[in-house]
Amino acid sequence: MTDAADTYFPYEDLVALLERIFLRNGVSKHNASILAENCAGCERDGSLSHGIFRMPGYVSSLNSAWVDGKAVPEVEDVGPAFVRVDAKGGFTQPAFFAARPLLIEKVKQNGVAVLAIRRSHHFSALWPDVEPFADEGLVALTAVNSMACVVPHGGRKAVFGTNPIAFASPREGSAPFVFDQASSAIAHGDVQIAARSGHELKTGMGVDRDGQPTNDPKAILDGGALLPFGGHKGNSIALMVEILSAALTGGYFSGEFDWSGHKGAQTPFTGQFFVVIDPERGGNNVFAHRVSEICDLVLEAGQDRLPGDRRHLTRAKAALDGIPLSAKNHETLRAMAEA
């Protein structure tokens, strides 16, 4: 779902479009409408591997009873700065957004807080979660695992999903800082995309069902799987992450779910770790400014630019223009809310 543009979408047009399909494949109208805006954000900030082009995975995985939309997760206060949350086997945005208030409590009382999100379903992109937390003048890192796509370095069969890290930091004078980065060599969903539409990938990305290298998206996708990104240090993330967001949490492991039941089942089964931090609390109370500093010596010594600067320059684009949509996916679209 990612043609040329022939229509904008205002972003709220896009984010009601969204709500109708959620609410018609049984999510209920408080899931729906976090689960709406945070597809509809990706797509307006231009993280196109997580908006739109996922709405038929979400559809599908609620149509095979994978996933609840209706869930409503429990909330625990279980010590000074852990809070921990059951998703009940529904989407990890309701859930977090749910815990969120008494996460942020703690972080204001202890300088410090830790969530654990378990039985859940997270398919959208990392920086969504963490960006709020830099605009309120929190550091925020988090973690989740997915579905076992990524062999080991070394190894010959998937273990780890692709395991993503987000952080996010406030910055003085400009937009905060903010990265989202798999632990594999490439996302899953730039694969999907790359197979659609005929493009082969970088080598290093993958192997194939025999253990081979290859540039085939659809060689990985069929059998295959991806690399970590730089060898043995992006296995040892994506391993961290399988400890912080399964073991930790009490989430499912990568490759310990079994959704072989449910067919059209696309939504990984695991778990989600986050730790906030008051910066305020490190005493020199310029943390914001000194953010700035390290991030413009970056720029002075030859980086172009940084992460999250597209993403911020694309969302101002889509506020004055509206959201490109082709026909095409704006009629997909339509009848996936009418279905």
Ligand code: PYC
Second form
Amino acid sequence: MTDAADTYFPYEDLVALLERIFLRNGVSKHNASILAENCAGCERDGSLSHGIFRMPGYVSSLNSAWVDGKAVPEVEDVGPAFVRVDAKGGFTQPAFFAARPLLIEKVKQNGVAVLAIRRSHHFSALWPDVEPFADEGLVALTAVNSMACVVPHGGRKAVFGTNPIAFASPREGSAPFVFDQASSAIAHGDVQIAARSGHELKTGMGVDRDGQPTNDPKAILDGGALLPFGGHKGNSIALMVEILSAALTGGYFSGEFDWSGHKGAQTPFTGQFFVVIDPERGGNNVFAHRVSEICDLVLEAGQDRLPGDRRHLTRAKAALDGIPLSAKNHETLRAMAEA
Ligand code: NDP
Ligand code: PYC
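Given the form predicted alone, corresponding form predicted in complex with this ligand:
Next comes the full complex, this chain leading.
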């Protein structure tokens, strides 16, 4: 769903439309509202591989009974600085929201706290999970593992998911500094988008079913695999994400869950890890100012923009003009809401 714009949707209207689709497909009212805001926020910010493009995948996973849209997560207080959540086979975001107040309470008490979510389905971008912490003056790091489609560096078989990490920090005088990136050379969603639009990928992103390097996104999707970004270095990040998001949380590794009995399932059934820090405990009461100083140095040195800047600009534009949607995508969403 990435065609040129014909209409411009106010954010609230897109949230309402997406919420109707989730409700129609067996998601509880509470969970539907969280998921709709998340997905509409991705579309609004131009995170197009995880905006409305993902709606058919959400619906198909729900209809295959692979994910429980009505799941009620169970939050456990397991230490002065440790919160654990069993998402009970539902989406990650409602589990995260259920645990968030306790997590923040612990960060305020202890200066740092960890959140470990397991038995959860994450099908979105990660920045919506961390950016609000930075808006509240906190530093946050999160990681999630996905479905095995990435071959380890020098390896022959997909073991890792596309395993993104996201980091957010307050920055004085500007929107928070936020990066959100897959540990594969390209996100799986972007490979699907390239395949649909007939675009070749840059060299070094994936291999075909025979393990040969390819620029053809269809060859990657048809039995091939992705590569970690940056060779052995990205490989270690992908492995760290498996350790934090699955081994540590009690969730599945990216290659461990079996969705073969659920035709149409697309959402990875894994885990998510967070660490949230109160930067004032570092004894530096000008933390946000220091962050802006280092960001400015980077820009002065010639980097043309910082991560997150494109999203924030796209968001500002959407606040003025609305969220651009093609007539075709609008019609697809409307039909899904009425199906
Ligand atoms: P990108 O490579 O597009 O972007 C990664 C980060 O780099 C972003 O923070 C982006 O900021 C920033 N960036 C991009 N270009 C530049 C530039 N020229 N200068 C400075 N910063 C730049 O992301 P990925 O393809 O790796 O991932 C896309 C999305 O897919 C992510 O949101 C990720 O969370 C999601 N994903 C989700 C998975 C899941 O299991 N749920 C699995 C894998 C990926 P900006 O946004 O401002 O462009
Ligand atoms: O784009 O790699 C991806 C992805 C996997 C799960 C959700 N998004």
